[in-house]
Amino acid sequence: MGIYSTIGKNVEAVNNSLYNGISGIGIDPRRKEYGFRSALTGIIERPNLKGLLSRRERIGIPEQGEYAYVATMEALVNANIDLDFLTKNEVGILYGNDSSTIPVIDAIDIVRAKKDTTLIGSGSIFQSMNSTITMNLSVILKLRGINLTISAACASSSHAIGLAYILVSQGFQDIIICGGGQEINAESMGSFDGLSAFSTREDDPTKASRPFDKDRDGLVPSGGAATVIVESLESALKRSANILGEIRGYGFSSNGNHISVPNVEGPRTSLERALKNASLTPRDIDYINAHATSTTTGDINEGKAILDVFGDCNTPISSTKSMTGHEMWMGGTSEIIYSLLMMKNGFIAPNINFNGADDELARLNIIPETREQNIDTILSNSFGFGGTNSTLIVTRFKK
């Protein structure tokens, strides 16, 4: 695994933030200049890839692609996979991404101002397509396997892992690079802000993201990139790889009604399908990393779905979005990484800023402070606009 996040630029830094409940939320002044209702956002520094990538490679890669490159290189190092291995073996890539805003805006600005499309530049098309991350990384890394972008709103990178699980388990590929990347610029967030979806608690940014808390007032947008290497057991054992966990189940569904308002039935189906696919019961799950973005309807309906499936199991739950904000297309993979780190290091990361749940969710076992606990099986939810739902179950690998 590898990650470039608002709570850390690598796995070690992210683990420290998770354990200590450190928020990555701050203020972006440009959003106020643009007239945004909310200037709250995850804060992240653009990586400097000069010296790491050629000028030609840098021209074609957008903001979220930069994050994805850094996260993927860390994941490959941790997996003991180098460029020589990638050129000699068939390795695929499935990456979640559902927007690439700045290159589109920049290109249109040039055309409007100069009335000359030749001035847009040769890299613009490669930056502006939704498939920008997979097309860039597949060329940079010389990949020859599956090469596909998963575009499914905030469930994108969770579905990427789920589809990799299917392809690997069915023998189509031995190794697939999976993940999600999310741009974090103001330009990509204007329509969300216009929907009044964001928290306006700007007086104390680190307290703004409040999943499941009865006093929440909206989500906080965020971004970065996260990568995991999904590999067949036979391939991993042959390479003596450091196996982080075993994907046991993948569930999915579509709500089939409102384009932006989630329901209970869709998430419940996704949960039930993941458990059935894993041949596990609700009591086998040690920890749930909830999708919970800090919106009223979303949190309540996910909570009701969890209660419908898990009943009185009292399964520990937290939403790491309380620290990171909503990482959108990246979130499905980053939250698997956050959960794997908890499993590896024996703790449950806190749902910070939680002071009490809505009456309907009073039976949920929300963890507001870091808890030392052995975890063998985790479940992670990711839901998105259009009613797309994804649930992943990962267990500790036991030889």
Second form
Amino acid sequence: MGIYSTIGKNVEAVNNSLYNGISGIGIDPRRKEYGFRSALTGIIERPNLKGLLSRRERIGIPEQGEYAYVATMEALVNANIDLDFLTKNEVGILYGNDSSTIPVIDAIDIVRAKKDTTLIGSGSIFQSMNSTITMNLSVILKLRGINLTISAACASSSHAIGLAYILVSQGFQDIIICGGGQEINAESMGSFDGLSAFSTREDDPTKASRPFDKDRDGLVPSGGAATVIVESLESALKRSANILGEIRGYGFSSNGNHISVPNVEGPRTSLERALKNASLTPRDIDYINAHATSTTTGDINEGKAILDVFGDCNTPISSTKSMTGHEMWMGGTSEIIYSLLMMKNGFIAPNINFNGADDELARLNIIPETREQNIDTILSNSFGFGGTNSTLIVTRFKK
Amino acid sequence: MQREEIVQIVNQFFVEEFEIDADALKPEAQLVHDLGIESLDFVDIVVIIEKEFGFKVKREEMINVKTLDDMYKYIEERV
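Please give the corresponding structure for the form predicted in complex with its partner chain, as opposed to the form predicted alone shown earlier.
Whole complex next, starting from this chain.
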């Protein structure tokens, strides 16, 4: 696994932030200049890829592609896969991405001002397409397996892992690079801000994202990229790879009603399907990494779905979005990485800023402070606009 | 504009934008074979020439621009 996020630029730094409950949220003053309701955002620095990639390789990569490159290179190093291996073995890529705003704006600005498309330059088309991350990384890494971008709003990169799990378990591929990238620039967030979905607690940014807390007032947009390597057991054992966990179940569903308001039935179906696919019962799950983004309706409906399925299991739950903000296209994979780190290092990361639940969710076991605990089985939810739902279950690998 | 000035500007963008070693920028150097310029790079060369020299390049006119010296001449004739 590899990650470039607002709470750390690599796996080790992210683990430290998770354990210590450190927030990656801050203020972007440009959003106020643009007239945003909220200037709150995850704060991240653009990596400098000069010297790491050639000009031709760099010129087609937008912001979220840079994050994805860094996260993927870390994941490959940790998985003991180098460029020589990639040229000799068929490896695929399934990556979540659902927007690429800046290159589209820049290109249209030039056309409108100059009335001449030849002045846009050669990189724009490759930066502006939704499949920008998979098209760039597959060329840079010389991949010859499946090459596909998954666009499913905020469930994109959870579905990417789920679909990779199916392709690998069905024998179509031995190794698939999986993940999600999320741009974080102000321009990409304007229309979402316009829906009044964001927290406006600007006077105290690290307290703004408060999933499940009764005083929550909206989500905080965030971004970065996260990558995991999904591999068949046979291939991983043959390479003596460090196996971080075993994907046991993938559940999915579509709400089939409103474009932005989530319901209870859809997430419940996704949870039930994942458990069935994993041949596990709710009592077998040691930890739930909730989708909970800190919106009023979303958190309540997810909580109700969890209570419907888990009943009185009292399963520990946290939403790491309390620290990271909502990583959207990236969140499905980043939250698997957060959960894997908890499983590896024996702790549950806190749902920071939680002081008490809505009455309807009083039975949920939200973990407000870091807890030392051995966990062997994790479940992670990801939901998105259009009512797309994805649930993944991962267990500790036992030989 | 003097030839020396054109050479200086062109060489500078090959070094800075295309990250080509200055020692490789000999007038007889073939753009494709010696400097590694590929078809997509010509799209960016069109943009840079308009920006630096202020005239509109037609891609088809550049078909006979094979060497650095050809490019200096092409610009010199139009600037």
